[in-house]
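Below sits a lone chain in structure tokens, taken as the form predicted alone.
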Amino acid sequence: MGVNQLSRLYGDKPAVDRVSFDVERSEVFGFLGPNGAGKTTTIKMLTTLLQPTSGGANVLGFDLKTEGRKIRERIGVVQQQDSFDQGLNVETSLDIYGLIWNVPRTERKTRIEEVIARFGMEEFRKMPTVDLSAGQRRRVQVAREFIHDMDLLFLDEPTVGLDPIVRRALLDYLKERVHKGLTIFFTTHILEEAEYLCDRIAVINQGRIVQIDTPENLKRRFGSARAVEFKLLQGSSEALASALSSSADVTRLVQDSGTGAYRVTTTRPESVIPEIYRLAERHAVTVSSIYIAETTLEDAFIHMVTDDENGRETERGLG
């Protein structure tokens, strides 16, 4: 897939501003950005749901503007919103979806059994979709795309609402399908997913592409901020966290709700580590463990988006 200067305006405001990139066959191409960056608008254009204002694209060898029907015949799409008849049970919903795609009855039955097993849907296969939890509905929505044949799959935040075990099973299944020739265009707000699944990543911010590269190269180039992780014997201390957050050397501080560990993003870990011990003593808590963690894709992503926004502010100031 080749995208060339693709744009979409709403009034005089660009939601997508002259984006260009290529996606290789059997590649997982990540498309990451903050809320409102233009990810979903780009997907809607590439899947022929929305006409571009300017620019164009070649999708699976077909022109986006003139051969939309041929594109739709060869792609799968999982949107953020629910998009199935909630009056049907899961098994019937999958069967009708396959029927719409003209999948023969015997083949439909085989594929339905496969996705029900692979997506862990056996216990609710006879339940009406209206009675499913958000995570269960999401599983059905992703699973049904594998009832029909496709060469390119667009996934717009497909793991929203899924628990960690189901999420990892889905990502592993996607990897299997990619090894068999499927190409995936993938958006997510969970950066660990992108790092685990994607071959290359494009970062979009305010409608423009900021960077395109492999996850490792992005971490290497934009992960200058280091992460210091530490735990307290007492579990947590709001006073310590508040004081540490206000430090000039701390870019970001978060606490992992699962492990209780604090993660501090900083460019000067050699200054932050002594500061953590000083604050712990001041607030009468004990640091039980501390270490400098490996740079993550999330660290690099925050750095890229922040630098881009600072650069735009500078441009506006000069203008």
Contents of the next structure:
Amino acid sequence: MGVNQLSRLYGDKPAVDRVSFDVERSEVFGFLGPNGAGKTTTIKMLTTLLQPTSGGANVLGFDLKTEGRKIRERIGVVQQQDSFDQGLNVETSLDIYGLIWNVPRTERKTRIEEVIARFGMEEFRKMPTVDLSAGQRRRVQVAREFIHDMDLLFLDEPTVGLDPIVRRALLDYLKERVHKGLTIFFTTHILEEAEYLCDRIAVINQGRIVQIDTPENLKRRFGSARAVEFKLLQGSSEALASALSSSADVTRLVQDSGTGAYRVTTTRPESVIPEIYRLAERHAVTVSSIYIAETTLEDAFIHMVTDDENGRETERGLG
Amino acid sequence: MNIYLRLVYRNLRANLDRASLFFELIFPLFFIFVQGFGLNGIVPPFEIGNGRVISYSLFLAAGAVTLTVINGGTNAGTQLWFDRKNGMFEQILMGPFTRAQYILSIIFATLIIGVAGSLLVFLFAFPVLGASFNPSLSGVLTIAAALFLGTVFFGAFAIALSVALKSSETFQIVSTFAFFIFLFTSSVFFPATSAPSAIQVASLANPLTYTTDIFRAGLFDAMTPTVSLELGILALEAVVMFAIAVIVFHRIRV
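We have the form predicted alone; now please give the form predicted in complex with its partner chain.
And the full complex, kicking off with our chain again.
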């Protein structure tokens, strides 16, 4: 897939602003960005649902603007929003989806059994889709795309609502399919997933591509945003967290609700660590453990997006 | 299997509510057996054209059969609403289909519902009324044309309405109101010529008037020269409404 200066305006506002990138065959291409960055709009254009305002793309050898039907015959799409046939049970829903894609009956049966087993849907295969939980319905929605043949699969946050076991099973299944030749265009907000699955990642912010590289390279290049993790003997301290958040060296501070550990994203861990001890003393709490954590893709992502937004602020200021 | 057959089959399986279908059939039968029998004793038989004189209950029964056409039309809008609400509208449009194929598949599914419903009401009601028919080939073709064009018009109307309105609840209210207007300004319950002048004028623009008149003419062998003209007007209205539905549908925001 080759995307060239693709743009989409809503009124005067660009939702997607001259994005260009290439996706290779059998590649998992991650497309990451904050909410409203333009990920779904890009997918809607590349799947021919939405006309671009300008620019173009070549998808599977076909022109986006003139050969939409040929593109749609060879892609699969899992939308971000729910999609299901409300009058059918799970098995019939899968069967009719295969039917409208013109998959022969015997082939449909084989594939339905395969996805039911792989996605753990045996216990609710006869249940009406309207009665399923959000996670179960999401499983059906993802599994459904594997009933028909395709060369390129668009996945728009496919793991929302899935439990960790099903999520891992899905990611492993996707890897298997990629080994067999499938190409995947993947968006998610769970960056561990992107790191696990993607060969390359594009980061999009406010409609523009900020960076494209492998996860490892992104971490290396933007790893100046390091993380310091620490725990307090007292569990937590709102006063310390509030004071630390306002420090100039701290990009982001989050507390893990499970372990109670604080994670500080910073470019200067060497100055943040003494600051943590100083604040702990001031607020009469004790630091029980502290260490500099390995840079994650999430840290790199936050750094990239923050840098981009700061750059835009400066541009606006100069303008 | 043909692309339309696949989509129509899916529309019929996935989007039809059996309870609604049941009541769509009960509704015309209620008119035939309650209103028809009730008024039959006080309304004398009258001529409907070509010298054919029929009882009020038969007159109303024919009108009630075409009522199922309007009900079928509502189904077209409901099918589209279900797909939009459940995310299947976008999903199908990202599949190997065109928008025209999708909208036509809804119209075809509506035709099946409308024509099958009309036939069921007809087969159930007319033997009970003691009517016997020996329709000519031209009569059968006339009936088929009336049901086809009427369903296309009301199906396209419901699709245009469901695209234009923002919620399924509003669609249900507005379509019910619109269909009552169509119903009571048509010749389903009484001949348009005996209605107040304002309703007579409205009935001239009302496709249900033509659907019903043409259906009756074919059924009771009451063909007159005006039937051809009515067929022409109904065909024109159906084509215009279908074009409007296609235009509105192509502008739908995804």
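Predicted model, so just to flag it, every value in this text is computed and none were measured. Whichever C-alpha set is largest while still superposing within 1.5 Å between the two forms counts as the rigid core. Residue numbers count along the first chain shown, from 1.
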Exercise for the section: Return yes or no for residue 37: a CA shift of at least 2 Å between the two forms, with the rigid core superposed? Expected result: no
Practice task
Using a rigid core alignment, state whether the CA of residue 276 is displaced by 2 Å or more between the two forms.
Solution key: yes
Handout entry: Post core alignment: residue 250 C-alpha displaced by 2 Å or more between the two forms
Key = yes
